[in-house]
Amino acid sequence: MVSKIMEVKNLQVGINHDNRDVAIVNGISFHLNKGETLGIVGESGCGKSMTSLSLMGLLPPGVRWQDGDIQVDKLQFKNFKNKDWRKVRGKKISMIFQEPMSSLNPVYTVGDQIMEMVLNHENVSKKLARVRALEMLHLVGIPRPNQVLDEYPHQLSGGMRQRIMIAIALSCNPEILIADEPTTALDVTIQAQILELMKKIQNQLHMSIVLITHDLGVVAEMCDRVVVMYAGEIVEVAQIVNLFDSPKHPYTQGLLKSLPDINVQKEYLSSIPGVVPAPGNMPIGCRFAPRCPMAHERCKEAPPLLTTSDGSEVQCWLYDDGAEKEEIR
């Protein structure tokens, strides 16, 4: 029996503009079981990053949590004051954020600032803290890591800094990992590294991880399901295998097609024309539906709702009646 160990409800956050709640994420809900790895894709602007920063509580200034829960176990995030989410945050549950040179800080020690986790959540003393960080060091790979431990961000390459951050991100041994583009910033061996070595812990240390990406690739690489997500609102949640042999959504099927394929050659790749709509001006119906070939009136008039179909979840007028559609050619 596959146990959740985080539920998402109806989650929603946004902005106050002109006097009215705008909503950047418009009342997803999800879950993640115990020891998987749950995808989130989509396109920059869909609020894959507004939806990791509210699982920490770290919106930005003039983002606030508009309704929803988050529960993660037996706790409950909605009503969570900044002390409560210092007692869980590295604890409970921990990130590794998309840019480690900004979110690393320049003028402490790699050895301080995993030292500092610890010290925050552990009761140990700083002689125990700084033994645990190197255990650490050498948990991520880290070569010379006693050297490495009293060395400052800057004189490390950018994969050994990530490397610090996922040291930092696991040094409390927690529940749940968010890795919000851990490997944008990075060239292709070194994303293959960091990669293979998150998969390495995640069976070490038995936890579950919440990945948020744009690239498809690193999915298929990753994850065992994936929530795809288009103008903060969920529009298919799939396992990987469905997702990738059978795509219900326009949108994801339009995803899917963008990227090349190394048996086929083409002057230019499949996209999908149009931007996300901006937060203050969604499309009254299906928020998809001005730049999906597939649509009719119904889809311009009312949002569908989230419906099932062959196992997956599908947010899509084609599968009001469960009939499944022509995928698009």
Given for the second form:
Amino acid sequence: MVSKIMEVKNLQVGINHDNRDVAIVNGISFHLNKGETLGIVGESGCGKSMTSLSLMGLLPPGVRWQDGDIQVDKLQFKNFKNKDWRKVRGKKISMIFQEPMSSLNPVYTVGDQIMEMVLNHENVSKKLARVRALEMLHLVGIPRPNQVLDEYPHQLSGGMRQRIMIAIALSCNPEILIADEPTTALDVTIQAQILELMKKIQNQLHMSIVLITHDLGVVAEMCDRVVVMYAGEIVEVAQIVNLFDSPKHPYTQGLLKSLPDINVQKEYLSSIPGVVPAPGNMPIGCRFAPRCPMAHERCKEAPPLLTTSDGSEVQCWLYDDGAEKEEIR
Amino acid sequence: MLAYVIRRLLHTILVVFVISLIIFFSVRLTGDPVSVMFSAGEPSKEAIAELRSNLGLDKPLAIQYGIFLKGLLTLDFGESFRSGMPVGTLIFERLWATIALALGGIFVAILIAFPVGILSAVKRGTGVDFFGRIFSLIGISFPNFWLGIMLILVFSVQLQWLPSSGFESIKHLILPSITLGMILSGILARLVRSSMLEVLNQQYISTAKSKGISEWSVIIKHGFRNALLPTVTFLGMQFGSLLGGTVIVEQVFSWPGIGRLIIDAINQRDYPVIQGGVIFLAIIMVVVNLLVDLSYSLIDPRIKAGRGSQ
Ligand SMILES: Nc1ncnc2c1ncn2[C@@H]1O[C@H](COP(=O)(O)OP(=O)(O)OP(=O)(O)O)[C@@H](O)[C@H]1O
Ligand SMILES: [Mg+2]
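Which structure goes with the form predicted together with its partner chain, now that we have seen the form predicted on its own?
Below: every chain and molecule of the assembly, starting with the one above.
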């Protein structure tokens, strides 16, 4: 029986422009099951990072949580104060970022940076924290961990640094790991190793992963389910098999069509004509309609999220024609 | 590391040599010392000639320079034309006062500028930032003699809390340090603010936040520690120039420092004191610079002394 570990409900985050709320993420809802890897895909600027940062309460200055809620276990993030967030970050939910080269603090040793996390969340001695740090280095497959513990980030390669980031993120045994393009900055072989490592550790520690990427090859490799985002909204949620075998939304189809080979994913994004509209300048009705080959009269009205026969959810009028398709929103 | 220090020392020697050339010849442009040394009446030709040869001024310039240089090698700066005291002694008598004032000024500057700069950066765009920046601007544009005089009026004359001149105790250090520190803190706060802003945008700050550590840990431990490098560079350079450049403050507070020693010497065309004083300050400058460079590798492990810091 699958159980939900996190539920995002009608989340809206955005900026305030000229005294007017401009949504960057426009009321999205999805959930994360225990032990699964959920992919979030979409072109650049679709709001993937904003979504993932909201899960940690780490929105950049100027960007505000405008509406909706996120629930993890019994916790409701909506009314969280800073000190509530601090108990969640690193302990319940951890995050790794895209740029391993700049994600680590250059002036502290690897060991110090792992220990900082442990000492922050657990009531252990420095000595024990150091032992834990060493264990973590073993876990993420760092060669000669004893030395690396006392080395500085600049002495390590990009792949090694991303492993260290994973070690930090997982050092307090979080239930959820959010990985925002964890391998984009790495070259292909290293990329594969890091993904392999994440999978291995996920099985060992039984955690759930939210994997943000615009690489469908990575999605195919890693994910159980996928959320497809477009212009701050969710346009499709599908099991991995359905996503590749029968993509529903024309946007998803476009993304897949432009994927030449699962191992080569360069520049696939450019093949859907047009660009993602900017927040505050969104088309009325379906946001994808201006770029959609199947757009028709009805698309002037915003489509609801519909469930299809194979269980995919899709926000498109094309799927509003049969009796088995039930409106869920 | 050792090779680096040695290279830097050779470097220093070259710098000191060049400065010795410049100061030796430029001092001789200030005028003839002998003409200001007779207090009353028209001196006889013989008296002038005798004084000249006593002071060694009758020898050819090249020889004079040679003597000066030879003295330098043995750290003997010669004797004052005026008092006959060894220049080295004159300088060292005043060295403590000068260093105390420079350190006092830097201390006050740090005390003010670090919090102001950090807060300005953290609360960027808010009222706090606004006041911080106004403060910097005032600090930078304030004439320091005016601030010094105001402080004397209020704290020495009116309230009679603190002495206004000389250097006999720590208490004497307070007002001049504040005067110097206020000016310095304007620039320093700006520098701290801008380097903090740059650092706070870095990805590792997000990483630090994602660990759930306190906001101030993020700001100080992860942010400020990285913003320290440009700050230390600046302070090191300031320390060097404060040693010779506090003349105005020294005047206002009748501070027995090296700056005033040199100014007086220039007025009296006391060549050895001018030469000795300037060379001495130059050496301190270079040494402080070297120390600052060496401290980089302590602050930032990416920098190995001798590599990247030049
Ligand atoms: N600090 C900010 N203030 C205001 N708007 C922002 C800010 N950061 C990002 N945005 C806007 O929010 C939108 C979504 O950005 P986000 O970074 O979430 O996209 P993304 O899907 O992660 O893209 P990418 O694949 O390039 O990482 C973009 O239109 C971007 O311009
Ligand atoms: Mg992103």
